[in-house]
Amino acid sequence: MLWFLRGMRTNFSLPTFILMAAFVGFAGFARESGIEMAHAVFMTVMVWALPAQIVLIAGITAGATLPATMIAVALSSVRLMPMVTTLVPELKTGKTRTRTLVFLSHFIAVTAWVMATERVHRVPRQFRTVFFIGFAMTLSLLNVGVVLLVYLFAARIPAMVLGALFFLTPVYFLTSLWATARAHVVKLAMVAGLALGPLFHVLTPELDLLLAGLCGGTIAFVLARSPMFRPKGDGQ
């Protein structure tokens, strides 16, 4: 319980406000395409992954079918799987129960996986997954509160405070994924990620994150091997 609180408490931190911003801007942008306000919140609580839910409202405001909006939410939602596949190693002891595992995979998106690359390890082990759901289930409900605020609260905001909101989750991504880098193969990762996404992006926009991740994520492990690389030392 205390850890869970303590997960909880993490949530006073500036990840978290530049998220509840950025949710502002998805509401803005839910509620200028139509979508009513049960199902902008029904949305956030069952999909939680920003770029998916806008992939979404995309669909249904262009009217397209239900496969075709699935299949593009779906492509856009890829990313999660390394994600969660590098964080459960972290969380899990010998004995925690997959069913737990499951719960917790839901609240993974890139801001929570951020910040609990960054935390955890601080966590004693037997506690990670407590702590883990106090901080990413709290953190999705805030965002919630946001989206219901927004809607209820909120005049049309302006297209200038909207592109500000916007530009505060690139640059956090930028600044604390770089920070949080303990080992080199990291940062290779990261420039070559950085180089990738815009050149898949021209070339195969359906699958540009796919491919830039496995290209990117190929060249860094392999370059992060090379004697080329090894001299300049580790958590540089």
Partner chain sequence: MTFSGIDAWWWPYLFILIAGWFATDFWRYAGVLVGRRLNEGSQAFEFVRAVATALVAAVISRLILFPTGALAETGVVLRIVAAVLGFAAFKLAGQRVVVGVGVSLAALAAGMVLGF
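Please read these numbers as outputs of a predicted model, since none were measured by experiment. Take the two forms, find the largest set of C-alpha atoms that superpose within 1.5 Å, and that set is the rigid core. Positions refer to the first chain, counted from 1. What changes on going to the form predicted on its own:
- After superposition on the rigid core, the Cα atom of F200 is displaced by 2 Å or more between the two forms.
- In this overlay on the rigid core, F221 has a C-alpha that sits 2 Å or more away from its partner position between the two forms.
- L188 shows a C-alpha shift of 2 Å or greater between the two forms [criterion: core-superposed Cα displacement of 2 Å].
Structure of the form predicted on its own, given the form predicted in complex with its partner chain:
So it's only the chain below, everything else dropped.
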């Protein structure tokens, strides 16, 4: 119980407040898009990753078919797979059940991954699962509360304020990923993706994010294996 409470207390931090502010913008966007409050809450609980929720609402408002929307949401969430594969092994012990790890993986989005990665090594391994449950479930419930409150009081919040709060999400994600990147290739991929984003937005606006990420990551991977990027002292 102590480590569960410590996990809950972790949410008293700037990243949590930034994410909550972003969910204010999301709730305003969902409300203006004609999404009912119950559906917005359901998205927050079941989808959780904020960009995927935006993609889902965009698909609904654009009248896209269910399979097309499902594929778009799935593709937007593929980026979380490396985060799951790096964090889950840090959480489990020899006695941790697979279904518990599957349940915990649902809560691994960018903010949860960044905060957990920074703190989980300070927690004794046998308590890491409990710590993460306390942290991640509280983070999710806090943002469910934000969505509910915005739906009740959104009429009193200026649209420009909602838009500005929503814009905090990509800014925070970008700076957090840059700060926690342990390998130069990750930063190289981010720079390449950012540079290619405007180009693909002009050429193929429907696939700009997907192509910028795919090509930026590929460029970074190739360059990282070239001799000019190898650390001195490497083998032949």
